[in-house]
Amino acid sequence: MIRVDLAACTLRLPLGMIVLGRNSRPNGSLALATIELSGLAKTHARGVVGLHPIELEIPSGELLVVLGPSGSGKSTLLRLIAGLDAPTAGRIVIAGRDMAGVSPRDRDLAMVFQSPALYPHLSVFENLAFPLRARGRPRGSIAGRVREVARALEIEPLLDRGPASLSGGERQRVALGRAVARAPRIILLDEPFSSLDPPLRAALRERLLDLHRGSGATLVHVTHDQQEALTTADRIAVLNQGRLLQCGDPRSIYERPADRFTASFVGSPPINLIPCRIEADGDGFRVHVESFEHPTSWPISGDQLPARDTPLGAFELGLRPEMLRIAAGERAPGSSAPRLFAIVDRLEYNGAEVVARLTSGSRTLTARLGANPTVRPGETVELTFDPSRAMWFDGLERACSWAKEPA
């Protein structure tokens, strides 16, 4: 018989599993927390609309990032889910239960704000222990749970210190720890990293992903940082002026935005938007760009036409900076590849790549080049791109559909 001394063994688990333990409850069952928003709307005093009616389902365990500029309704949406504000219309259903009249305390959620909002008179240990005591956790288990959370967030050496002696990043880690200590089924984050330096933001984003991977919690993260959204989200919900414009996985938001705002807000450097016209040309069609110093045009096939009720007239052509490339050599005979002429204004070195800022007449363009570009400021260059990857936006700033989705 083999005897194992369990007391002498050290079990090393992934970070998130240590912290949240798959969000299990005392009976061992996983607490599901699907959030359903049906016609959810909020109108503030004097008729100011904070949120137009929203239809959205957030599956249990998903990391949804709500993305948008200041004043877009992100925090309003979060406060409605948390129960800190009451909707003007619509319903919030969590795990099959209508939240009308349900207090924030009884929604089994935790919220982390932009400001850590720690209790200044309590130590880090007591800040972490507070929600456990408030929920009636057995006294004997609190110390062990607090140390588990602190160890996972790498703040165990700080447990005896007060919030005033901590750095901004340390305070935010304590705030995260306080939120997850009691393993809530929903965690709401209201731009908790926005005031931190970029390296610290990146580190805490990684910590957030570790926490989420090992939990069963549904996580809704509000931010105005599109890069943060693209790198962390299972899905992104884009808000602007209180309207939900699009909700999808990061790739579809970036490559197939539903409208001009989403296309321009998501992506760094931002997308190039070029006014143009599509006109009939014999048996085919032709794109005309006249706003550049050197007007240009090229034929377009029927399967590349932007699909709207009338696929002719004024549009905006959307090209991500990485879609543009410097045309090499002479154009091959019979080639119909689009060509745009521009002057290199400046080159910005970003390590693995160089971003070129170009001008043509009153228009500007941005292109991603390799780490060792052959062009220099002041040169006139020909730019080309793959028309099948182009985006089109109509006069109402809606994205037009595409005949073929990207592979």
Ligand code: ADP
Contents of the next structure:
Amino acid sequence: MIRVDLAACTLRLPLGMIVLGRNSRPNGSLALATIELSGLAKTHARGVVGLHPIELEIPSGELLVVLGPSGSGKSTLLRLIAGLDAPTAGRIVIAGRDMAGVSPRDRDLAMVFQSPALYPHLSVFENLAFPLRARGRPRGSIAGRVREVARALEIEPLLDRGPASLSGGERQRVALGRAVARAPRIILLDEPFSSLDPPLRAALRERLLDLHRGSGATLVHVTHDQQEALTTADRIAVLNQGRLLQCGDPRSIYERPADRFTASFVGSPPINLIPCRIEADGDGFRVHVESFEHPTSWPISGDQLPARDTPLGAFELGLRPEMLRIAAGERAPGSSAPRLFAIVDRLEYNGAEVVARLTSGSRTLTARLGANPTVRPGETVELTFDPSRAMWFDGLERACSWAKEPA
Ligand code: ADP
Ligand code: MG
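Next up, the form predicted in complex with this ligand. The previous block was the form predicted alone.
Starting with the chain above, the whole complex follows.
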């Protein structure tokens, strides 16, 4: 495992160029690998909706991560782009060309599946050579290219073996090698690492970034692992129940989720969602938290209200665990700072910090308290947070904190 990691580090920069052969394409045709999806939709047999109509443009060279739970339509989307399934509606345009009726083979893309599809009766060498032969690469150049790719992915010692004798990680690396050997302009990855254990997964993730860096290829990587998405993506497209909920860079997905689902699917430990009511209070407004054992309320200024049009009523307050702080002793009388009371149930030390699990009646809260918190299990603590960072979700589970910001 260590060997793999070290090699990944040393090979990091040149790898993408070696493996994808950046200069092997005439006059930069990789630059044309933009994928445009318009109104693209798929209904499977028996009326099962795989994908509701989506609009998405994936710029050439982007690493887009498609993130969603099992059954959210990720594979459906990828198979449509690959041409393995036909859409029920909508268009796929790659490099300016409508893909309707274009076979997978003629789309100049490669796909890697969760269970690597290798030819069981061929050696690793022949598995890597196959796509090159199939594309009519000059015979003399094939062995050199196979060795180049195998070296970059550290599978050179395996070239004479058969797929049956390989470990899961090795098979997955061969599958990646097969996909990139002929330097396609688009690479589609359908959860290729999900069955591997975490250290191997991390090593292959490094490889993936290496592959992408400097290659110019457009890469669409499907995963259900939000951490993998946050750490690797240029942009993340969040899918749930066949719907594209949001597409944006990792920071905007994490800090400004468009809806309750995205807010709670992304982030670990997950966001705290606290039912609240906002009521008029004299000239201003007040937030009431009544579902806690210690009900509490605090004033809220007009510019911090979740929504301009319907500012009153029931909302959910979203607070990431790192937004919560212990408010011990800092509250001046008459202060309008928000506050929540809860009992420390458990402290979880993870090396870098302590995560506190708190309860208030049947409600639970999670707070990241830094490396050396002073609180103890069993203690009742007062928590506070910066109200300007709070997220709000309305009855339709839409985020309503950002609407009032200037576009
Ligand atoms: P994911 O890859 O995110 O787990 P899928 O795209 O495989 O999700 O599936 C999305 C939905 O479409 C699911 O409800 C799934 O059961 C359904 N589905 C996928 N493929 C087929 C198929 N070939 N026939 C019928 N239903 C399918
Ligand atoms: Mg899938």
